[in-house]
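In structure tokens, the next block holds one chain alone, the form predicted on its own.
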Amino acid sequence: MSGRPSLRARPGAPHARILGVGGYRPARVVPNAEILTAIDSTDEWIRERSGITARRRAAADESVVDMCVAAAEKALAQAGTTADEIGCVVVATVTHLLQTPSAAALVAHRIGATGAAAFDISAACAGFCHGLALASDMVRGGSARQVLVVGCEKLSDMIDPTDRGTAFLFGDGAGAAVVGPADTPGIGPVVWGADGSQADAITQDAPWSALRDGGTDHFPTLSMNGQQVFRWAVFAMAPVCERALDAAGVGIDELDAFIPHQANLRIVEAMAKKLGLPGDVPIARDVVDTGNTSAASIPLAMERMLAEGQAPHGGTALLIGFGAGLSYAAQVVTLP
């Protein structure tokens, strides 16, 4: 024997770009005021401590797929790109209430991406810039030329509507972009991590398996310690996104737009302040209206940012996602 064989490595893009994006909402508006029929507070404590005035709920058939299907088909449109050419669809989500098959294999499937590759990520609020993440890397590494990248949640199914900590918070919801190549950087370094040592501040109730062992009498929801996540949000998040914006060498004053985490009003206008943002840089507000979609919500406030011109396309973002884990993920973007 000669020697050992010299393995072929698969060329891939010189840099990776966001060529589309596209979301769905549901139709159906639920204003604070229903919301307030299940729990003890009134329309301007909503307002006051999230600036929450209504959210997206999907109707009792409308599934994570379904909205994920959606979302992708306005994306593919915007890119000019067909599902034939995705070679990786990735969705990130926690509400997709099947261990397996992925929500991720099934909307491949439902758009006509036969033969991608396909994957669930669960990263919560910051799902959306860990797929981008790995979607960047996917195509400059050359395991897929164009990659589609899906936040999702239904979260209705999670929400226990007398929980007055988290009940007025969240909505449902669907974002997605097509990843692909690009002759210049598009998508910055990523600046992610987790402190699972706070991982109760976010957490679903009871496991699955309390269900079946009777070791709860209700169906799993979710459970927040908000002062917590407030807290961590504001002071441990603006660093990151520093960081973000070093590895990428831009300046904050370069922004032409920073969308965070929608998780709520009062966590985007903080962390704007604490991180020093010039006041005319535009922030993402879609929350007032829209709710806290996890994993959806940076996905689809770009969308909205660039449909009523808030953000130039091609102009440069900083986006930033966190959330149970305590996971996060930060980087900089060319906006499509």
Given for the second form:
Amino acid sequence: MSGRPSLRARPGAPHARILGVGGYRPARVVPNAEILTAIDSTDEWIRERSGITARRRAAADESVVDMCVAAAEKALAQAGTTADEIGCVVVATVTHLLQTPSAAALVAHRIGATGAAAFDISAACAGFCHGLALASDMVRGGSARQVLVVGCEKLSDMIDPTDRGTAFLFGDGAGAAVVGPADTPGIGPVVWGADGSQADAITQDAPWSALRDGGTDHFPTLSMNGQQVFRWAVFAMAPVCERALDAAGVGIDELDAFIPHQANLRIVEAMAKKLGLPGDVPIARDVVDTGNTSAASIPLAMERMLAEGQAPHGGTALLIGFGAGLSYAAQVVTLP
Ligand code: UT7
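May I ask for the structure of the form predicted together with ligand UT7 now, the form predicted on its own having been displayed?
To see the whole picture, the full complex is given below, headed by that same chain.
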């Protein structure tokens, strides 16, 4: 008997940071005018209630995996890395319409990340921030040296074009980030949680099995109690932002950007006001012409703020994702 073997641990990196970000916006722009008749609405109502003027819609033959690949390739290029360096691919999505295999496994294969682990996570609009938290822990824990996190949705597949509460709100797109080792902390502690007692607030209106069992007369679509989600987002999410700032040891006046989930411009602005965000901190407003792209909205907004010079490379940004579950995740990051 040689006794119980002692297990070897794999050392991780001292810290993790975002090395690069990339976004993919489908070519088709759908202005408010195109959807008004189906929901008996007006351009003024949509702008006033949500700030949205247009959203992007993927082509019929363009899949979640296609959009993930396009965003991932840009993020890899900005990070100055290659797919063979990626040890894990995480895709946050609720609109990959295959129960199995995961979108991540297909994405990893398509980009050539052949040695990578790959899996999907379901945390709706909070999915990207969940993925970022996992990636940071993987890099620091030694399970992967670099991690590709993609948030992607083809919500046009899951919305009822005649539903007044959702048809104008949601769009399609993908955003990706490469997370890798760093000498100093670049991804602050995550503050996250879920409240399943409010699960009905945003939900698929029928399970897939209802299609088989005759329990629904239509392909399941998203249904949302907009007012309930709005109230929760404005009142419960500002304190989550404050806890993420505290956990990272960053003052609100030290931020170079506020990049919340692009749910609705009114929510974004109400949250900034409740937080007491100084007026000179740039706020992501990508929702205006991109719509609410759920898991894709934060990396898409981040990429745009960097590309348009609204936020500095290397600057400090507060991120918060929130949505179905109801689930949320927030962290302070150093921008790539
Ligand atoms: O990303 C995941 C998380 N999701 C969100 O964060 C979404 C949160 N919720 C929202 O963004 C907002 O609730 C919406 C933008 C979806 C809706 O705005 P609202 O100010 O909450 O509108 P409402 O549902 O309270 O409706 C107000 C009025 C109603 O009429 P009355 O009863 O005041 O006469 C509705 O019938 O607006 C009417 N209405 C519409 N009118 C024109 C509702 N939908 C529409 C519409 N067009 N599409």
